[in-house]
Structures are given as C-alpha cells and as structure tokens.
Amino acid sequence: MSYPKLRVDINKIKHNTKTMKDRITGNGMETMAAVTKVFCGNKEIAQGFVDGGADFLADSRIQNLEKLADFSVPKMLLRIPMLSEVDDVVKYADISLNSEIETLKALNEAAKGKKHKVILMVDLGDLREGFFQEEDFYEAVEAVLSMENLELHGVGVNLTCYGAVIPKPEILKRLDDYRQGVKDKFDYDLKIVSGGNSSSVYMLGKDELPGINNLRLGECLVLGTESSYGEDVEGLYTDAWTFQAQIIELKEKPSVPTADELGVDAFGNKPTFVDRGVRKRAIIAVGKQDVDNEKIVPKDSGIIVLGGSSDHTILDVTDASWECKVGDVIDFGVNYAAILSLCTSEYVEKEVYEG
C-alpha cells in the first residue's frame, strides 16, 4: 500500500452522471458536459463520465484534454484559449469557449482543414470571461460567421466561480436574448445555449432556467453537490471520495508551543493556539504543498485537524474511537477543492475502484 492516496469509487460517480443526464433531458435540456478539470483528466474517471451518459467532456487545460484523445465524445476547452497555445486547441478540442476576436482569429488560421466549434461567453455580472458590451459580442458574432475555419456553435455563461452570482431566471433569460438576437440580426441558429456549471442545477425542475439547453456539470457530479448554495443534490452521492493518510509519528505532547516568544510559520502566518493541556498528537504524512488541511474532514469525529506545514499534518487524536498507532491510516472527507489539489498533486497515489 502507498500513502497518501486519494480513492474514488467510480461506480458512484457513473450513478450521479446518470441521474443528472436524466434531469437535464428531463427538463428539456439536450446535452451535458461532464467536467474532468478537478481530477486532472483522469482517464478512469472520466470514462465514468462516459459510461453515465456524458455528451461531452469538459476542462480548461489543454494538456488535459490531450489525455482524453481517444476518447470518443466531442470535447470542450473551458478556459479561454492562450494564443501560445490555438495549435494544440484545435488539435485536441472540438468547441472551446471564447470571448476575444484576437484569439479567434488565431483560431481560425491554426484550424486550416478542419471545422473548431466555438462558443462565445457573455459577462452576466460575475465579472470573470465573456462579453459584457451587447455590441462586443454581436462584433465577434460577425467576426465568426466571416472565419471559413470555425464554426458558431453557441452562447454560454459562468456564474458563482468569481463573482458568486447565484443564477436567477432573470439573469439567464439575457443569455436567451443573446441567441435570439443571434438569429434576428444574422438569421443564424445557435445549436448550444450553455447555461453555467453546478451552480445552476438547483433550478432543475423549477421551470426557471429559459431557453438552456446545455449545462457543464462538475463538482455535482463528483460530489453531489451544487455550488449555489452548497446544498446536496437528492438522490445523488456525496461520498465518492476518500482521502487516506499514515501517521509517522504518535506522542503526547503541550497543546501549545513551549516558548515565550512566537514569531511566523513556515507560510509567513502568525499561528493561534487553543490550551486543551497536554494531548496525543499525530503527525501524518501530507502538507500543504499537496492539500490546504482546512479542507480535508477526519471520518471519526473524535480526531482534530490541527494545523500543518509544507510536508506534516497535525491531529489530535486523543478523542478518536481506536487506540492509534505509527502506521495507522487516518480517513478524510475532501471538498471540492481538496479533491482539487490532491489530483494535482504528483505525491499522492489515485485509486478508483467499483465499490
């Protein structure tokens, strides 16, 4: 066994793909991008994606998109294009999402002999990429439908992830307005009206979500949660993922530092320390160089995240339901961001399993 290690059960994550493929088509909705940006583009992961009825797969780093090569779906760039990289774009993506004239341009001349999907971004108020002049977008709509290489595939929308703008009906209904102008000033039809991410999925069912027919789902799917309101999902699981890690060390110790004068830690904060007297204390192997350790939830409530530096984690362990042990691995509940930064993270073995 390696430690630390990060375990998914896929057949959890196929299960939540599937009910929400069901929800979106059952609300009328006509695609899902499942988003493979927070587990790296793990190709186990992701074909639980494709195994649960994914219409397409979804990231923001290129270099991510070219693990999933041979994967059959249409895959999609989230992140604006660097114009370092329109090459490698159009190589391995088949829509990216867009929101200046420059990069599709360049877009464009890297595209020769092939058709690139492009979806143009609208600024709804978040403040992170899209258009947020209507006469900005209709000047790259024009811009696109003049490229002989790409092809006007959608319009599309980000909420929550910058500016935490919870999607209301009124809000995506201007995403609407922007296909409908689409068609009155260019007689065009816009195939994909993308509405948001997870932040969206709580108006499932609601009638509110106008004239949506995409939407590209990540943290729902692999935790169960939407991100609006940090709600569970019914029906979906929340527990897919474990984090495991092994203590290296196990001492009764002060609860806080033996001396009179504190100075800063090793990430330049000056730490705050509660008196619980002397406590077992557990050292295990993981830092923040791999995992911020505010972010990771002990499975037995009896043990305490303490604190950490680059390379340790702290616990006390005084209260947990077994007598510990060097040796011992410690179970993590993970958040999105956990999951996040432990995928990232070279030093922290990924295991998927059917469970």
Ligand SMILES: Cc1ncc(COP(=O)(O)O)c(C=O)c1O
Given for the second form:
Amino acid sequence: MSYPKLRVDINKIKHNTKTMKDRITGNGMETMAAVTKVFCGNKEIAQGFVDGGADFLADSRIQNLEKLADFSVPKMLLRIPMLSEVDDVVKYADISLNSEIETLKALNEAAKGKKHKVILMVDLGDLREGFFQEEDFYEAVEAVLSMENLELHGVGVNLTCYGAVIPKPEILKRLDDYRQGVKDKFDYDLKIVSGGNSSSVYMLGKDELPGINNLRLGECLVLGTESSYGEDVEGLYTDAWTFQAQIIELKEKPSVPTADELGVDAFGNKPTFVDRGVRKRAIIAVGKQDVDNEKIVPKDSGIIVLGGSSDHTILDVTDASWECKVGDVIDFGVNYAAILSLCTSEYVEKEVYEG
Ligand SMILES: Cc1ncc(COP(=O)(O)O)c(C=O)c1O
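One more: the block was the form predicted alone; return the form predicted together with this ligand.
Next comes the full complex, and the chain you just saw is listed first.
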C-alpha cells in the first residue's frame, strides 16, 4: 500500500457518463465531449468515459491527448492552441477550439495532408476565450473557409469558468444566431454548436438550450455536480473519489503556537488560530505541494483540518470516531480543484477500482 492515494470507482464514472449521454441525447442534442483534464488524461478513467458513451475525449493539454492517442474516439483540444504546439495539435487532436486567425493559419500549415477540424469560440460575456466582436468572428469564418487543410466544424462558447456568467436561454440563443449567421453569409452548415460545460447542465430538461447540439462535460461526469449553482445532479454519483493519507505523527499539543512573537508561515501568510486548549493532533503525509488542504473534507465529521505546509497537513483528531494511531489512514472527500491538483502531483498514487 502506498499513500497518499486518490481512489476512483470507475463504475460510478461510467454510470455518470452514460446517464448524462442519455440525458443529452434525450434533450435532442447529438454529442457529448467528456473532459479528461482533471485526471491528467489517465487512460483507465478515460476508458470509463468511452464505455459510458462519450463521443469525444476532450482535454486542455496536448500532452494529455497524446496519452490518449490509442483511443479511437475523436479527440478535442479545449484550450486555444499555442503557436508553438500546432504540430502536436494536428497530430493528437482531431478538433481544436480556436479564437485567433494567426493560430488558425499556423494550424492550416501544420495540417498539410489532413483535414483538421476547428470550432470557433465566441465570448458571450464570460471574458475568457472567444471572439467578442461579431465582425471578427465572421472574418475568421471567411479565413477558415479559404484554408485548405482546416474544416470549419462548429461554433462554441465557454461560460462560468472565469467571469462566473450563468448560462441562460437568451445567452445561448446567440450561439445559434452565430450558426445561422454562417449559414446566411456563407451558405455553410456548422455541424457542432457546442453550448458549454457543466454549468449548462442545469438547463437540460427545461427546453432551454435552443440550437445547441453538443456539451463538453468534465465536473458533472467525475463529481456528479453542475457548476452554475453547485448542485448535485439527480441520478449521478457524487462520491466516486476518495483521497487517503497516512498519519505520521500523533501528539497532544496546544492549539495556539507557544511564543510571544509570530511572523508568517511557510507560504508567507499570517496564520490565525482558534484556542481549543490541548488537543490530539495528527500530521498526515500530504501537503500543499499536492493539494490545498481547504479543498479536502474528512469523511469522519469529528476530524478537523487545521492547516499545513508544503509536505504536512495537520488535523485535530480529538473527536474522531475511533482512537487514531500512527499509521492509520484518513479518508477525505474531494472537490474538483482537489482532484485536479492531486492528479497532477506525482507524489500521489492513483487507484482505479471497480466498486
Ligand atoms: C473549453 C472548456 N470546455 C469544457 C470544460 C469542462 O468544464 P466542466 O468541468 O465545468 O464541465 C472546460 C474545463 O475543463 C473547458 O476549458
């Protein structure tokens, strides 16, 4: 056994994927892209997405798509490509999301001999990627249509990632207007109208996603939650992941540092302390290098996360439901940000199991 460890029940991931795919097609949409970035393109978990019916595997990092090269489902690059990676983009991604004509030209050069598909992103107010001005969008459409090695595949939007804009029917309707605009101006049918991420999920079943035929889902599939209101999505598992870390020290100590003068902690912050008197404190072998300790929640509600440094996390286990000892393993629930950093840490073992 090796710790710290992040465990995921692949059957729950498959169930969530299949349920969302059914719900998406049940809402008259055609395809679902399953986003692999939170688990850094882990092949076993990606296989769960494919088994659950994902139409595309999508990731923001080309290195993760490279790991998934053997999968036959089409791969989508979510982050606008860097000019320095266009050769890899056309090699490992079938589709990329784009918003810069210069980059599209470079992709066209790199894609000689094949057809690389592009989705043009529009910014509908969230102020991350995408064409903000309509004329710039149509200029890009015209440019791509003249490029021999690119296929203009669709239009897309991303919301609720930077600007926290909640998707609404009137916002997403503009995406369909862009599709119609391309049809009217260029007599060209866009195949994909990609209406966002897990923040659009709350609108499913309400007839509020006009013209949208694709969603790109990450959080919803791995955690069973939507990201507009942070609600659990009915019928999905929200507990597929467990993080485990081992106790390396267990001692009774005061709950406030014992000195007259306090400076800053290892991260330059001025810490604050709640005086609970002398408490039983456990140190577990995981630190901020692996995960922000505010993003993990002990499954035993008697345990409190007090804080930590790069390699140590300190818990108050006085009220734990069992008598903790050195070597015991503490289980935690995780949120999306915690999964992202735990998967990125090479010091954390990953275990995929069938529950
Ligand atoms: C462009 C794009 N689409 C979709 C997603 C998936 O987002 P979510 O995890 O909220 O479903 C992301 C983020 O991972 C993204 O950057």
